[in-house]
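Next up is one chain by itself, shown in structure tokens, the form predicted alone.
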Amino acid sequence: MSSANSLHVPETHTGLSHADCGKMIIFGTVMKTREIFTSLLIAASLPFQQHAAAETMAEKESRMQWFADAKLGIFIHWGIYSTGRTSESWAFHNGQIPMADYMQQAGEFTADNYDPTGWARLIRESGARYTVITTKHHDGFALWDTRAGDVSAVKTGAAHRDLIAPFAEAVRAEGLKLGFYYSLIDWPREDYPETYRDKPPKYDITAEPARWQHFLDFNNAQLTELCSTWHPDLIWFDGDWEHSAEEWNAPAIVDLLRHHNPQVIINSRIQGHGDYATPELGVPVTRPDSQWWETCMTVNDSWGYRTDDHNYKHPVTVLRMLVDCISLGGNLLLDIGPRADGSIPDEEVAILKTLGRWTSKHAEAIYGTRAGIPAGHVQGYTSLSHDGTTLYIYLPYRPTGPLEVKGLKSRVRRARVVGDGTELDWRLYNDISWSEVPGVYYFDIPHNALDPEITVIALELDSPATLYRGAGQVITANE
């Protein structure tokens, strides 16, 4: 019986003077200024002025299902900053290094040890169900063979080849969902207004709308290339904060993407026109308002590879972040930073392999689950099976006694250790038939059944989880 105290848990790119451009040599080739918009430009952007028909909630839920079930993704920040000497893009934006010096790092971006097949296999083995790679950061350096610009791994990087094409092929071969990070901003380009923090923009877009439209057309051309060539499952925008949705013409961008893949999922960073929320560098304390969300987190303190950042998170810390996200009904997008030669630091490989051991063992308590019960019922993180009849409890500690679960009105039919199969004995105290307050469960967990990192307990219930959420009661009758 329900009550008030019950809860059913339901190309002009460098931004430099012409004199500076003349001095800026990369692989012996002078950076050239040229008009980028050929026939690609386009015909491609014109059909998207008419916005697509509204999607029903049922259609959106179907489109978002794989994302909701995935729980773990791997983010990859890779670009000319991967020499390890500077942060990605922000280094010149914040005045830590001249922009010309920053851009010259492209001469060291060789990708000599790049193994896209190995990358994709490692990502799959970590237990991730999707991956997101930086196709272009705020510095405008594209990792694919873009025809819509002069700054890329092919034209101005020492790699001299398309790096996205083999990665996309390898990811799909491993059965993973493919995501592309794309920065809407491009600070070095002369037709992009902003470049440096605390300095006035290069021009006013209201005074020079044609110049701003030129930049928007450039973005549309690059997005058209990415989406028409590889049909990514997810687009991870960044940089939207510098302009409004109207200035970006955000609805038209969404229409353009959906023209190439009606099922594409888009993150929140397109001024409110995306599908899911993206809190950053910290698991939320309370669940975000969005039905779908993902927190992005670094393996150390940096997004890209840094030679001076050895503050790698302990694998168990990363696992705790993962189960924290799972318990709140969201995903963890864990970022790694390969070096400029394409090799992945050993510390990052070790973290992904630890994730893989744990996720493989506990798959049933990860994928396809939904948010768990509120805090206070058990000392640990929780999630629920899709139908709500199995309560998963994650213990990031070694219990010194029985595990207590209180306020659970649904009856426990069976208790077991996930991935181990050990059946658990339990006791139920103060279970009084006429009381609204349910009894308290105590589960005995043998020490030999504990996982080295995080133990998971499955409580199979006789009905979808229903909780008592009151403050207790005073007994006025005893029958």
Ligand code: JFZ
Second form
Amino acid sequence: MSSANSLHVPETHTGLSHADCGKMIIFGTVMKTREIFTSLLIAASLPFQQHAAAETMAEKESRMQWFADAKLGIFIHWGIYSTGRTSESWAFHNGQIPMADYMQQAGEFTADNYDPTGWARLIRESGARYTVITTKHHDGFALWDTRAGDVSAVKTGAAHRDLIAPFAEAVRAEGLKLGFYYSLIDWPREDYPETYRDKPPKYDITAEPARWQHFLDFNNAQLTELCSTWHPDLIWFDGDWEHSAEEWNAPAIVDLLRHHNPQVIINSRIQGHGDYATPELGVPVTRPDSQWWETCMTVNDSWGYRTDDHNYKHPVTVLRMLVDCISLGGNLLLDIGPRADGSIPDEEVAILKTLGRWTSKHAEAIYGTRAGIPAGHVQGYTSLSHDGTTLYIYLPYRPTGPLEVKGLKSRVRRARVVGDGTELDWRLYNDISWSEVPGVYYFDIPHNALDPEITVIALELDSPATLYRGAGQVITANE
Ligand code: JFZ
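Swap state to the form predicted together with this ligand from the form predicted alone:
Below is the entire complex, every chain and molecule, led by the chain shown above.
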């Protein structure tokens, strides 16, 4: 029997650390062990070798564990644009409104009805395990009491108080991981060379390196404030695309963050120096190459609150997107946009509550799961338990007949409905002893065991899921 058509999931990694891989490429591929070892010693002693590069794959897996297990995070875009009249920052950048008029919205950013405890509770009840809040968008308006700059909720906002401090406390009190969105770009600043289409930048950073360094120092001062005060679990950078890794001095930023929290997780928007991938434009169709990824998603068509955007996704649509992410082994970072007074639109609350009912019922098929099996074996989304011995099947429809599962070489020991306990009967057809093509299962799902939104079936297997991935077998001998 050939094993070429078999797939054992989950796949294991090579066991080589990132640092090892990088150095072996640098020093050539054909090397004797002793030479490699000597090279590693030399490389390890070079001054630019920071501890980020020295991390082994096992260490990274351990650092990324909570993120890999979390599956759902809630993103919050909140700032002076939350008046609902303009897009976040882009409105003045694109010339839709003069910058001065845009910045005047700070006078309406009251946070009068801000309830950080209520926000954190709603987020936890949605089933999210982490949250990421905009501490500063591209408009440079800081939501905390920054001493590094003059534009903040305390100094220039109608709120006149630090809005991050009580949120950080509430988030931690709910047992959630705390993430900070931080825009590397700060368009209004005199020392930031904003670029837009054919408009020349305010200055050329190679001609005025001190001016650029002044800006980098400012960013670093703000990041130091955020990290030394609240030790965030995750930093979600944005705006890296305007400059290269060298111009940002990205490794130094990573070191700064790691200095305050060696376990910090950093998103991808720092010119190749992040920890995980962030696919754009929704949920990917095929499984991303990156072991860790997260897609961020709006609940309507806007990141921040907009009075004229009523194009909310149906709560069950959002739920399907979450299940889609789970099945492809990634996370969904779902964005909400509270109003300037701190109230959260009813439609967004409804989406979070829908997620909450479903996630609490199906917790075992969400947290700690890994990507499922490729499409074609079953009509539905799938995931696997961490040890690979339970296959979860998510049905975003009401089946009109038994559920078919084919190409499964591991044998099913038990089948049940998650969060309900109903045990399923099944039939196995074409289970032929001499064939490498496994039999086809048909599971009967009683209608009274169906979930109103997405039903989850757990198949308990006799071994970590092994699949048949071929095109069928031709008989070559009669035995
Ligand atoms: C960025 C921000 O500009 C936006 O305002 C919002 O905060 C979002 C979460 O992040 O938007 C982007 C950034 C990059 C791309 C698209 C939107 N991109 O690379 O396609």
